[in-house]
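Shown here is one chain on its own, the form predicted alone, set out as structure tokens.
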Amino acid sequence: MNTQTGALLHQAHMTTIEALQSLDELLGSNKKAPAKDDLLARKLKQLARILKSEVESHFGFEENHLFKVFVEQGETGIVTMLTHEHRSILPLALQVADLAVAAAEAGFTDATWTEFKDAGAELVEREIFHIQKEEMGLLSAISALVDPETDEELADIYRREVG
């Protein structure tokens, strides 16, 4: 990785996988509901924060300040491709994020629990699928199209508006 940005795109990136990874262990672990616990809602809990972070401020910044740079350089088929794929994954994970957090507080229905599975399961699915192009694909544009300069202003946003 030679951009600061790049970096940090990437450790969003891993940090959305292991709790992609941890959600798909959960749905494969659990044929019906599983019984609310401490560690269960702390886990569907982290699951919620991650999800809104990444779908919500991950997402703008992509949306807001890098893809601009690229539009910039007439680069627009990368940029239309990831903002639709954006599109499709963000309402799935709030959704997913909004049955986590009200399992967290009272648990899991048998009904709750199947629209919480087939709802992470093709999370899971679309969101991995995306941010394996973004690692072969977006992270490469940047080292290509973003000069150091815009580079240090554009990771300098990212840690404001992203954390």
Given for the second form:
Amino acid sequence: MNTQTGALLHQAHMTTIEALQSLDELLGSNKKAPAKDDLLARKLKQLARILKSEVESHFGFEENHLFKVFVEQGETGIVTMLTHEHRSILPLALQVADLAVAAAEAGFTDATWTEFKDAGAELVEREIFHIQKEEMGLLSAISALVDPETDEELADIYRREVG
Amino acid sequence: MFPGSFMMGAKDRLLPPSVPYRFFVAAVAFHLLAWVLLLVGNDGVLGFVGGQGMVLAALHLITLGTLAMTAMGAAIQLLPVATRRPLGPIWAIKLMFILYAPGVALFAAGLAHSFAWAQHAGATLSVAGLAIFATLVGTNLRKVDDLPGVTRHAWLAVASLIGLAVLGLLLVIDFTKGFLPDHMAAAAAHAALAGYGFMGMLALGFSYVLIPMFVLGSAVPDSVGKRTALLSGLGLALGAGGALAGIGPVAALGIILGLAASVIYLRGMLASLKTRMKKRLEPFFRMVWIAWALLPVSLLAALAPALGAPLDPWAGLWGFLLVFGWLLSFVTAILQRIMPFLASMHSSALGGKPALLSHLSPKLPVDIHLGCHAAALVLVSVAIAGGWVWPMRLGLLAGLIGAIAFGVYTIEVLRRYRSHMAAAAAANQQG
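Alt. form predicted together with the partner chain, vs. the form predicted alone above:
First the chain shown before, then all remaining chains and molecules of the complex.
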């Protein structure tokens, strides 16, 4: 990864994958709703924060800034595909994040656990498949298609808007 | 290497699903038929060192029918995406299939029943299909200079394909004319070029793109790809040349270079795996582990006949470990993964959410296939080494059950994809 923008996006992917794997473990190790405790509450709040950052700020940066650079160079296919995936992941991630925040406050009921589990499992699969495509396609392609000045500008925007 | 090249432009370069899937379905059908033929002709498996009949027919159903057919289907889809250059017109790809698939069937029927006309016609059609494939791949690769890890192996595969096709045609004609000075030596060179050259080089080249992508691991450095291509090229030249000339020590030197290449390749793959973001490996990886373990084992087994050990059982054991151990395990692993992967990529064409991979891939059939394939590898290897009939029959039966399970998996992936598309079309009409 030899561009600043690519490195920033890659770092965000690493954080998201870690959160998704931790979610996957939580779902896999609890057939029934887990009892509420401080550790679980902390984990759920952290998960919600990472998911919201990924689908709101990270997706927003890609769609509003990065993808435009690719479209200008005629690389519309992957932009269309990734944007389409964003549309299916975003509501799912927000649903999981909202359920996680609510459970961190009040714990899970059987019904909210089932809802969290179903949405969470689907999110893990969709988001990992999506990151797989971005890691092997989008990020490295930045180094081939984005000139150093634009990379600098994009990285500044990313730091400002995403953090 | 430019690792991002794989997905970049992917959507623009996806072929209509029916194009790659016809190759995959044919590969799975020939896989099943091969195990049927092996079971029918099981008397000839022990002590097999060549000659026409059910065993040679089954062997070619696997090599031409399953391995090369999958390589063609995968390459026509993956190569233009990996190299970011078009492969060629779809009519040429369809013509390739129209010539090749019946050619393989006819050739295998000719070998099974010793019909010279069917062998000649089948071999001609098969080689014509392969020639179109080599032309398409060669034309695509000529414009690529930024993917040395992939392209150097692909070039070696094309060169090996030319060599194996020439030797293969000579061997077929020799069945009736008997003009070759040493039929067995030519057959050994043909097998080395086909197994390690054509199929092996495609497997290595595509591994460098596919494996890091599937596990979210770091890209394999270009230097690794360049080194394995150089060693493999030298190994193939010495191995196949030594076998053809009947000079065992030269062939053995080629095998040692091949072993060195395989060690570097495996170390490169393991380094990518170590850095992977996805901690849990997907089910298809179990078959990849088997394949990777048996690649160097097959080369070690090849050393024995090259250094003068008796052809029975060593040639048979080498051939089995190469074709069924390393290559068939690797190819079915990749098939297991790319069939639902491509289906998922196509599944958003009508709008709506893309189909989940887990919804497209039934687990039970691949579990059965894994168990049966592993049992077949162990039982048949033991039977060949010891000359035992019953482990052989049990092993062939396990192989057949595994092939049936893999067929069920393929049908189910396609059925689930179609069902997803039908639901998407219905939703579109309502919306």
